[in-house]
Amino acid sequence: MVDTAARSGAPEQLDRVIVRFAGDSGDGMQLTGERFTTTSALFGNDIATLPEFPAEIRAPAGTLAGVSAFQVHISDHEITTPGDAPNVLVAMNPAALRSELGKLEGGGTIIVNTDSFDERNLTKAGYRANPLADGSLDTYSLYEVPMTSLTKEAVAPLGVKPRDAERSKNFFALGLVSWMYTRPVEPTLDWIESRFAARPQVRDANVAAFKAGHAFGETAELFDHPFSVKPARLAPGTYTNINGNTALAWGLIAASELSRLPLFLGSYPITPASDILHELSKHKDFGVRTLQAEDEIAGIGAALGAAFAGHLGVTTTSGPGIALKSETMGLAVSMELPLVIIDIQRGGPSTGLPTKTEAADLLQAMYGRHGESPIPIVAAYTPSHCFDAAIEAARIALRYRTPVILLSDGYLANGSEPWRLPELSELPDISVTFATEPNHTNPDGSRVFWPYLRDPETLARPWAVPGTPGLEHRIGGIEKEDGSGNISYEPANHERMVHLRAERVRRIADDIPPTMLRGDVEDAEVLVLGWGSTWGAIDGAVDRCRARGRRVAHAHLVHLNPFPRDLGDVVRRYPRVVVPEMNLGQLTRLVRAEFLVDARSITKVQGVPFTASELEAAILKELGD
């Protein structure tokens, strides 16, 4: 058959492509990947991304430790992961090539910036010989492009200094890859004009570099033809490209509007949660108040104080910060005040892998406090679901007067996907009624306010804004008498309060949906039970196994404390239960203890998420294939 695309230069149609940009942390790879992603989203493709950052703030340039990468999967159909293996690797230097080559599919395409492959950079990357010349890349489609020198040549007429000109080489790479995959150029050019409007020389240099890269692809005759990935068929609506941290911030703003409460965030910057603070600080027009506190303890203390004052109190952190906040979380349990604690999980313990993803804080969220202090737990499972998870966490906190932990992770926080903006009618009413009148009559007939008289359905106590006339009351960390709130050291009262606080959390199970199930629900050979960001990889793996003729079901948990009421029946229904987790089996332990089933773990703690192919192999192994 004649390859008409190659002969005519017309774009070859693909249903999907995975591109990975890699270079030094100063090469702008995150920006390059984000712009390629945004343009593809505007074009109408479905997308999923995986940004990866160096753990060191200033790793030595040209070394493996300093490599920054951004992987983007674009398709003409619905996708749930950033892809198992890139089809294309753009390597800006030898370190990027050596670090990322193992991730590339066999026979994939490599585009390298040949200007950086000098003896000094090759030595830094640990190469004894130049891989571009020693035949080690012969099994790949290798394209050698002198990006740095071509960029300098393109911007020379603008009077840009060579060192400054070199900084625009990422836009040359973006222009080249945009040509390869027939991305529209106008969105990128408009963005450059807007982003660098205050720095005309930088703006003009980036525009020139982008156009030069695009023109190089068209005229250099290195490539037989470009490729095209058609828009995906998505449900009607207005879409935006969103990452998990932005979705969380917007979800908190929506929860504030839906509850008719002002939003207060008390936070201390920590990777990978800081972007929520940054995003919320931009939205003072919605009545959002943000405090960058001096430490994690001050951040949650301020948020709890705001909750006491009648605000929607929120604090954000990662695993190490959760450890520091634990005492104040116990105080919130004792005071029975609504508070949302957001944990964007990362590799641990201690400082661990601050820029890498992990989901190993589940047991800490369940038990990491003094005494009997149960807290509801909600987990997001995609970047866009972070919006809904934020509203759900706020709903539970407000309705049941309890702190709630919301779990996300670095993969969700930084990954992005198209998100259809919801209609207001699709969002829940989570408005709150404050106490305004005394609720108890003393023996002498006087009326007073008792802060622990409970709603018979939810066991939630009334919420009174300080300063409301006639509602003077005391609450705090010392055990109090149920009803009156007076300090009490009576043994029977303490046991009653412990049971009441636990029962209040248990009753939340009556107020959440049943277990989310898909696949061969009725007759599966194995149930794959997941939570959090494993959803996309599990979804892809289950589909692949079913395509092989194996009967597989997938249950995914959003509510981890309490579990859905039907979860015990669900996990007992299937002969095998496997639990993929980015930890050493924390949900597995909980499920085995709670429901006495032989759930088996599939674990990964490498700082990167599961791929669908990894889980497919693990599921088939469980089935004996």
Given for the second form:
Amino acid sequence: MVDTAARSGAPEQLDRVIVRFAGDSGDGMQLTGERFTTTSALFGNDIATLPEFPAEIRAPAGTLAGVSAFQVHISDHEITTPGDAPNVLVAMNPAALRSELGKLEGGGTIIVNTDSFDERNLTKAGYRANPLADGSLDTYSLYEVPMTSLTKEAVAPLGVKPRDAERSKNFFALGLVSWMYTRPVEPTLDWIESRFAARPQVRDANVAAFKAGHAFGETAELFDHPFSVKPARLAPGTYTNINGNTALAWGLIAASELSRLPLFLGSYPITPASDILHELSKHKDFGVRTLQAEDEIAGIGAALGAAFAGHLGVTTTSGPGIALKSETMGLAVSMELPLVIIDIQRGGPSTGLPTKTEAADLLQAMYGRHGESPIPIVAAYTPSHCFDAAIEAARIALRYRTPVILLSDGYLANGSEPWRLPELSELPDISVTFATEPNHTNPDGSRVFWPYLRDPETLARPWAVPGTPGLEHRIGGIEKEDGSGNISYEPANHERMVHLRAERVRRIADDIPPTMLRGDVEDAEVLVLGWGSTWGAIDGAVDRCRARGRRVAHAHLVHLNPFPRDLGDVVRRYPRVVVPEMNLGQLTRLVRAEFLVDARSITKVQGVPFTASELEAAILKELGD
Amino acid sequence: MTDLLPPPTTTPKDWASDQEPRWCPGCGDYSILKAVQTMMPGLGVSREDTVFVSGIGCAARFPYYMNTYGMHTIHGRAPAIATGLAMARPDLDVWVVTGDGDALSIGGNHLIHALRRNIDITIVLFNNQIYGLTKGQYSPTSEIGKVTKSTPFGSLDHPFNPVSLALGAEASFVARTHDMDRAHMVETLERAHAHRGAAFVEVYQNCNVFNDGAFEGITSRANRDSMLIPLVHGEPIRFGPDKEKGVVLDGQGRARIVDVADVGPDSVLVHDEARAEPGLAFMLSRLSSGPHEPTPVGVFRAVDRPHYGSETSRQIEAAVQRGVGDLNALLHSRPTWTV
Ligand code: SF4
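Mind pulling up the form predicted together with its partner chain next to the form predicted alone we just looked at?
Okay, now the whole complex, with that chain kicking things off.
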């Protein structure tokens, strides 16, 4: 670590800090935030992040629509959310200041790039007067740094053109904030080295800008002293910093290894799910086959074809893609083939808010098909849990020969956290056996294969893959005779098959853990029931309410269809049940319908996650405070 | 699941499933089924390594009648589902059986992309120029002005020429045959099966209930000689009872039908199915605007092009050569720290 106490006072200890980097989409704020996060994770802090970017690739420069922000919460203790209000806002231009200032804590710290506060940019951001000069920021600690010109100065000796030089200003900001929070510099320098190895001039400019930012903090009289946030006491183990989509992709690879089936991904690019396709496309060394299909329907169709062929078939998408895939999902329900369908939810309906998070596809996952078409649903609740959730979705799909929907969302997909890497021996064995022998004897004594003769325990049908002699069979979307699988339009048979398909999904409840419960489990006044990415905010809010002396329990669902066996008892045990959701109360409806309890909804559909303080207030309100 | 032993000798009966075909009596589908079941024993493949995939429509019932693996899927999606199957298992023999509505209307996108990617599948399109299963609406191959239940005043849509479409979609193998000539069907389908990559075969098929006789003018025994133009690789393109008609390229480079006597036999175009450039094959596909004028049948185009499944396998093999994936190494592939 660099000795930072040379000029300034010794670093002041903080237990946590929330920094928000904001700038124009072209300013590289996501990258800056990610680098700060990685360095902090490697340093040993607990972290949680919230990247937020516009849907447009490049909205007009300098406008409010073009602002891209990255919030990171670093801490010396365990944290579960990217934090409520940032303590520090780094604003690279007037638009970033204007759009993000409202989120900053009262009296918080603002670091601005003064070079961008010219007439043109101020006008584009909608400022009549320069906020740096009109006293409107007096209640904050404002640091004015001419980042663009200092960056240009720093890289000038390298012979970089001024236009290109300006591009490195985010590294200046990163250097400055790294100094402020006494982050080690080596990881960032190493990263720049390798990332820009092919473009030496860019590499050198970024290094120079980063160092200049760091030195500026140290030598300019602006800052009195830096701060430090000690490493967190996390459970022993080896950690890496992971976002939800990467964890999910790795979970699928793990599921392929654990099931000893090759992985096949059929997918069509869609925000915010495409990164899973990108990640899996890299891993041909695991035998992963990826198809960037012509459309969403072909993506799932190819995955289903691969499943028939004996592969672990997977398709990835977001809500609009789920709508397009629903007919094929119905076919998979009818064919009773294993298939994992992944929905990284985003704001809807329609194109909605492609880059913003929402969790409003639960009822679509549950009911969005014609006919009685039950599909098990698994939901991830933290970025790293996406790894386990992928394995669990594959496990259910393979064991019960059914399509499974795995729900994640934009917040989990792009947010990151430290992940204690599992030992391979901790992972479940989800291997399957293909049918190899006929399973039925005809009246004439001949042995034949009946594709719909079920396992009496799981009700799963045998999986016989092409290439197996003697088990040739035809399956399709037309109703099949129970057992033989031949086409059948017989009324009583259809009813029996509808019930069998439903019962097969219901029985999964015997094969999943009980409801995850924490807090005042014995004597809570209120149960907060959640699913998906609200986990962190609920966890924080429950702790805060309990710190105020209220008795609160938190139940969180990974399995949404079927529910855990004990969920009915759990929701009936407490006088009140509240359900925070990033939709208008979809789980609330399911719970009310299933258990006849007066579950109350807490909703937020702004494209951003709940904060712990919002939920704290909502829970206290429910308790009459 | 490649068997090192030669596949057992089978008879056409072995390839028929125990399910009774349920097409209308007299439907052309029966003769196509018969042709396929007759052909299979000669292909040197085994039943367990063969998969028939279909979508929805009369033709789509086909897999149920073959004693092989089979998937009867949803409307238009068979090429997409077969793409996954063929990519996952290059060892299998994958067939797609489809119709004009299934392949060219609801499933048009999947068809063109399967052809473009050159997926190793054999696509057999039963073209009867009508929607049969839904009881008689016009299809994307119906002639303009067709009066059906949904077009009481005559249809307005310009039809697709399936062969032209396939050629435009970069297909590496394109052929046409018809349900009245089993020998020609078998010969054409055998060629399609032998082709590596996506093979597309249009089969003119009579729907005797809703569009009876649509192809009669060119495929009946009486009309065949004068109305079908057989395309045979390496041979001059001639037809007619006495081979008195031929196809030539005119001054503008267009294919035209002429009397051979007028131009001399040496001027007749010699068919070259292997031409890398598909323009000439396309021109041949435009010789006829429908089954009322002389229409080419046979193989329009058969070229070698890398096919998607083997290319995917090649990339995987190359990656595995560099080192088999190790899950623990993957989990540790990003910067880590230890607490
Ligand atoms: S409706 Fe036409 S195509 Fe369909 S089975 Fe009957 S005759 Fe054949």
